[in-house]
Every structure is written in structure tokens, then in C-alpha cells.
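Coming up is one lone chain in C-alpha cells, specifically the form predicted alone.
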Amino acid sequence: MSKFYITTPIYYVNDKPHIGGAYTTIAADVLSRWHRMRGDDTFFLTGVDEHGQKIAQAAREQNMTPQQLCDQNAAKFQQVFDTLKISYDRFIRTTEKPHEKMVSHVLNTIQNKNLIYSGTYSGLYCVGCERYYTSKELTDGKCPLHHKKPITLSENCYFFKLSAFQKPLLRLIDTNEWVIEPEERKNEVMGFLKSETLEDLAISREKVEWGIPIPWERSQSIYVWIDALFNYLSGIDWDGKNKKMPDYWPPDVQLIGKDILRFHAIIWPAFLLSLDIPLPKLLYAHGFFTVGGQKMSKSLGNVLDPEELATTFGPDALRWLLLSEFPFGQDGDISLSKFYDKYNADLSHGVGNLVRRTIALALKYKGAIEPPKAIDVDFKQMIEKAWKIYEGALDDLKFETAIGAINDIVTFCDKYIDSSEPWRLSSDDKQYQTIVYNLLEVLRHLSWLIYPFMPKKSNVLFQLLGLKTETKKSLSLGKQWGKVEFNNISQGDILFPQL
């Protein structure tokens, strides 16, 4: 049995759960959900980073402990990955004491190779980041991501460094021993390590009460985000002193938005090779929502909230019209109105409607439905290479494809029911019953297809065909053609209705 281990970034705990994050996790629910149903011990990661100054200062506004804070928005967080069905195997905090006690071991072990020296940073700081800035990491002299000026911050602190690395980490990037994909990001990264001469990282704060205490002097904090990156290690329990790692390490996947590509593809690996530990095999950056147009924003009106989405489309139709909208890795834009059209295209008329044409034609049909003698060919083929594209367009993290190959499977079977025209013959026909036991048979198909983006809908399948044992098979018997017998079928209500 094959191990995969796949992460997201976890979600700052002060900011309400939103679209973006809500992408990524989808993605990686997906990922999971297709390994454990290829049979692969898999482990999937998220949670919610919860230290840092912008969290205690948010307590103290609503007369709150930072933990009762946290406490109160990571079952937030929890809430809605709940209402889009993600299936995550551990769901991380950083102020489990299990994860505190091993950032401060890292620490420890990573001083002990003097790779961390005491200094003064003065620099430019964004408060909302809670980071340094270079003046050319600024747009129009502002944060990138909150839009306002920093502040000229000067403190004590202590330094990794990252200067240390920078050979290293261009050779690892050059030779694809540290795999970042999609290749626009792997050229950004590079094209950066090669103009840029990579500085030494400041990497604690003074005077922020609500962080990880720096073993040796506890006047001084570790940064909030130097913190959260070490949750990949204890969120599958690695102590920080035990030099055997755990079993799923490394991951397999680790999903990002483009915003933290650097902050994952530099600093990130280069804590990794100050430990000498194993970096991820691929680090997977997507791009970036538009809304009609334009930048998603408050002021603007058009931030789109996932519960909100998932009450009006339902959490299984939202996972698959996120995922389907535009090719993973690319910047996308996206619509209510696109969504809805979508919706209806894909869902209400083409998945949903076969569905319900199909049954209906079962129905007519008093008996149980079984496999014809000769098994229709061009069928098979048909079935055959949607499976192949599929799992090629997953493993490649093309979930568009996936979903491609789902929807020329519908095409296929409307072109076929007009063509062979079954309603002008009699349910008692061999003919019926072979036009009818090739569409029910895509459909038990297509329930182990839709299931990675749409589970609920996909049991719901298996129960209107009267399968619903069938998932304790396995993939493989799964995807054999010909070979169940159907029995007990129900219309049961419409899966998709038109919006």
C-alpha cells in the first residue's frame, strides 16, 4: 500500500474562513479522496495558525483571552470545512502544546549548528502580514497583500541564516530535486534566487505576549509565520528530537496559493535542509480569483463566502464549479452568474438530467438488469479511456480534465439515447434491456468518478441504482465494464435541480 501525505497551508485564525482557502482545501479534500479510494494510506493536513500580535490585539478588542479567541474561531474554520465536506485526517492548531514544544526543539537544534545569531532588524513592517518587507517586494511603496504603507520597525531579534542556502537551494530547484510546479512558478523562483542575493531572516519579535517563547531568551518571540510552518512536522507528530521521522514524511503534495510561494519555496526548504530533513517532493502554488473582473474586496462588495455558496448551490455542485472553472495553477476570474450557468450546464442538464432519464428507463422494466451476453464495445472503450484521462488529469493535478473526461461521458450517453431511440421499443425487447444496462452501467461508473469532487451525491447515486455496497469494492473492481447486476432501483428525488 502506497503513502500519501498531502497538505495545505493553515489559515490565519483572526481572518474569517474565505474563497481562496476554501479552493485549496477543496483541492487537496479531492486529492485525498481519490488516493484513499485508489487504495493509498493517506493522511491529509490543515488547520489554523493562531499565534502572533494581530490575535492578541483582537482579544483584548472584544474583552477576550487570545486562546478564547482562537478557541472561538477555529471551530469556525472547522464549521465550514464541515459544510464542504472536507475529509481531513488531522486538523492542526498551533497552540497545541505538542506543536509548541517542538518548534522549540527545532530551535534549539537549528542555534546548536549556529545558524542563528542575535542582531538588530530595522526594516520596513507590515502590521496585517506581521512581516518584514524589502522596498522591492512593495507595490507603489505599499504591502502587496493589504495595500497600506509599512511601518520602519527597528528591534532586537535573532537571525536565521538564509543566506546560508541560497547555493543549495538552486541547485535543488535546477536539477528538480525540489519540485515546484506549475513551471511559471518554478521560472518566478528561480529568476528570484538568481537577480536576488537571499538576506538573513529575522525571525523573532520582542514584546509579542502571544507567541512561542524563544527557548534561550524568552523575552522574544518566534514570528507567527516561522511558527505555522512547522506544522507540516507536528501535525503527523514528530517531537523535533527524534531523528527517526514519522512515516508519512515527506508530503507527497503540499498546496499553496501564489501569495506564500517564496515565504514556501525558500525559507520553508531551507529550515528543512538546516535540520537535514527531507523536502516535500512537490510544492503546488495555484493562482488567484478575479470576480468579474476584478480583485475580490470588501469595498468593492464582490467577496464571495463559501457558506453563502454552498447553501445556494449545495457543498457538492460548489466543489465541483471551483474546481472546474479554470485550469488549477492558473489565475482564474469567477461569477454567481457563471456559476449558475455552469451549474445548469453541467450538473442540472448533464450529469443530473442522464441520471434521470436512465432511471426512468430502468423503471419500465419489471425484473432485475442483467449484464448482456456480448458486451457492447464501444462502451467499454469509451469508459475505459475516460478512466485513463481521469487519473492521468489527477495525479497531474488537472482537476478541469478530470471533471473534462466526466462531462464527454454525458455527452456520449445523450448521443446514444437519442440515437438508439429506446422509447419506441417495448421493455420486453433484448434491445431495451441492453440500451438500458449500458446506461446504468455508466452511471455506476460515473458515481466512482464524481466522487472525489462530489461524495454526498455520488452515495446518493449508489443508492438509485441499488448499490450501495459497492464502495467496499475495490477501484479496480470498480472499474471493471459488465459485470453487476442491477437491482432495486429508485428515481429518488431530482440530484441536480435546475437553479
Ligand code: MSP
Second form
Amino acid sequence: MSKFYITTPIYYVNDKPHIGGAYTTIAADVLSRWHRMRGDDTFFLTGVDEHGQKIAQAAREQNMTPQQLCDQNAAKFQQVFDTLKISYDRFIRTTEKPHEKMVSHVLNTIQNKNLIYSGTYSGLYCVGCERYYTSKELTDGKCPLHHKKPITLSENCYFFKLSAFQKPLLRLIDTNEWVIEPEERKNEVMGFLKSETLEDLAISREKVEWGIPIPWERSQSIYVWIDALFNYLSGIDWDGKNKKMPDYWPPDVQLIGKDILRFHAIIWPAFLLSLDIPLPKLLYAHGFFTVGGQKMSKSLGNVLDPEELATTFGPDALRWLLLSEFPFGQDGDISLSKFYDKYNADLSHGVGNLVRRTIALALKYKGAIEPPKAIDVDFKQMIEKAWKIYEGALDDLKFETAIGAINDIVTFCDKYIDSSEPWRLSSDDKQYQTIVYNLLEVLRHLSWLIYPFMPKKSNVLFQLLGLKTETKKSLSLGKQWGKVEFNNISQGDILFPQL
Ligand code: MSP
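Now show me the form predicted in complex with the ligand, since the one above was the form predicted alone.
Expanding to the full complex; the earlier chain stays at the top.
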């Protein structure tokens, strides 16, 4: 059995669950469900980032302790993830004691290797981002994210010798030992490493009351970003000391948004190299979306709320819509009106309508619908081809291609129904039963295929087909054509009511 360890970023606990974060998490969930369905020993880690000045400040403003604020908001994230059918195996919170202990151990180890030294840092600091900016990175002298002027800050702190890792990182990325995808993002990191001199990294702050103290100088606490990166290790219960890494290590996929590429493509692997820990197999940075052609913003009133969207379309359909609108690695655009159109086209008129038509035809025949003596080769080949495209697409994180393969099956069947005109035949006719069998068998395959994207609808469809135990089968059995008999079919509620 292969293992599959997948991570998302951990989200700032004082923010509201955002459609951008939901996008990353849904994508990770689809991959996790796909790997579980295929029999891989899967571990899906997500969670929240709970330290830092911003959180202490937000707690003060709400008359709470930071821990109370974290508890309250972490629960909110979990609730939204439940709504979105996120099947994480572990929801990590960076205020958990084992995480804090692990980070302390790791810092001691890096310090003992002479890769940490004390100094003074002075720079342009954005409180919103909790990070320093170089003047080059600012837009008109302002933080590109918060549009506020950063403050000049000077403080004693500890530095990590990040500069020592510039050459090793370049080599590892160049030789694909450290894989960053898509290609564009890899080139971005390579370009940066080739053209800029990597400076040592300030890793601690003075007077941040809500953070993990530097073990040998407790007046300093570790920079929240560094603390957060180590969640990928504490999330699988590594204690920071044991020489043997947990079996899930290294991650097979680390999914992030392109905004946090440098943290994950440069700083994170440098820390791992400093600890002699193998690097993750793949770092994949997806694109950003605009809404109706514009950046999402409160003032424009175009902010999409994941919970509201799940109420409108249902969580299953929302997952499908978000991942089908544009290629995963690229930037794209979404909008409510596009969601309505796509919902009606793919789901209500597409999959949903095929289910309704097929079951209505099947119910006209009273007996069990058995595999025909001569298997329909066209159908068998069509389904085998669809599976091939679908599997390759999910392995390459091309969600939209996998969804396209499902839509193509539906189109094939709609044409087949129209051309074979089963309503002209008597239900006792062998030909009628073959047509219905082919269509039911397609629906069974569709239930498997839609599962990673729409887990609840997939289960409903299996039930309508009278195949409640189908998911207990291995995928390789499930993928076979023409072996199953249908004898307990029912027409339930409409799967995707038209909106
Ligand atoms: N806490 C850090 C990550 C630490 S990981 C060791 C952080 N958190 S975040 O909540 O701000 O963002 C996490 C991820 O959510 C980002 O990769 C980002 O792509 C996604 N999004 C969060 N807000 C977003 C938008 N406004 N738009 C699109 N995606 C966004 O960064």
C-alpha cells in the first residue's frame, strides 16, 4: 500500500474562513479522497496558525484572552470545513503543547549546528502581514496586501543562516530533486535565487507576548511564520528529537496559494536541509482568482463567502464549481453568474438529468437488470478511456480535466439515449434491457468518479442504484465494466434541482 501525505497551509485563526482558503482546502480534500478511494494510506493535514502579535491584538480588542480567541475561531474553521465536507485526518493548532515543544527542540538543534546567531534587525515592517518588506517589494511605499505604509522597526533578534542555502537550493530545484509546480512557479523561485542574494533570516521578535519563546532566551519569541511552517512535522506527531521520522514523512504534496510561495519554496526547505530532513516530494502553488473580473474586496461588495455559497449550491456542487471554473495552477475568474450557468449545465441538466432519465427507463422493467451476454464494446472502451484521462488528470492536479472527462461521459450517454430511442421499444425487449444496462452501468461508474468531488451525491447515487456496499469494493474491481447486476433501483429526490 502506498502512503499519501498531503498538507494545506494553516490559516490565520483570527481571519474568517475565506473562499481562497476554502479553494486550497477543497482541492486537497479531492486529492485525499481520490487517494483513499484508490487504497492509499492517506493522511490529510490542515489547521490554523495561532500565534503572533495580530492575534494578541485582536483578542484584546474583543476583551478575550488570546487562547479564548483561538479556541473560538479554530472551532469556526472546523465548522466551515465540516460544511464543505473536508475529510482532514488532523486539524493542527499551533498552540498545542506538542507543537510548541517540537519547535523548541528543533531550534536548539539548529542552534547547536551554529546556524543561528544574534544580531539587530532594522527594516520596514507591516503589522498586518507580520513581516518585514524590502523597499523593492512595496507598491508606492505601501504594503502590497494591506495598502498601508510599513513602520520602521529595529530590534534585537536571532538570525538563521539562510544565505548558506542559496546554492544547495538552486541545485536541488534545477535538478528537480526539490519539485515545485507549476513550471511558472518553479521559474519564479529559480529566477529569484539566481538574481538576488539570499539574506539571513530574522527568526525571532522581542516583546511578542503570544508566541513560542526562543528556548535559550525567553524574552524573544519565534517569528510566527517559522513556528507555522513546522506544523507540517508536528502534525504527524514528530517530536523534534526522534531520529526516525514518522512514516508519513515526507509530504507527497504540499498545496499552497502562490502568495506564500517564497516561504515554502526557500525558507521551509532551507530549515529542513539544516535539520537533515528529506524534502517534501512536491510543492504545488495554485493561482488566485478574481470575482467577476475584479479583485475581491469588501468595498466592492464582491466577497464570496464559502458558507453562503454552500447554502446556495450545496457543498458538493460548490466543490465541483470551484475546481471546474479554470485550470488549477493558473489565475482565473469566478462569479456567481458563472456558477449558476455551470451548475445548471454540468449538474442539473448534465449528471442529474442523466440519472433521472436512466432510472425512469430502468423502473419500467420489473425484473433484475443483468449484464447482457455480449458486452457493449463501445461503452466499455468509452468508460476505460474516461478513467484513464481522469486518473492521469488527478495525479497531475488537473481537476478541471478530470471534471471534463466526467462531463464527456454524460454527453456520450445523452447522445446514445437520443439515437437508440429506447421509448420506442417494449421493456421486455432484450435490446431495451441492454440499453438500460449500459446506462445503469455508466451511472455506477459515475458514482465512483464523482466521489472525490461530490462525496455526498456519490453516496446518494449508489443508493438509488441499490448498491449500498459498492464502496467497500476495491477501486480496481469497481472500475470493471459489465459485472454488476441491478435489482433494487429507486427514483429518489432530484439530485441537482435546477437553480
Ligand atoms: N498562516 C499563513 C500560512 C502558514 S503555512 C505554514 C497564511 N495564512 S492565510 O490564512 O493568510 O492564507 C493561507 C492560504 O489561503 C494561502 O495560501 C492563500 O492562497 C489562501 N488564501 C487566503 N486568503 C486568500 C485570498 N484573499 N485569496 C486567495 N487565496 C487566499 O498565509
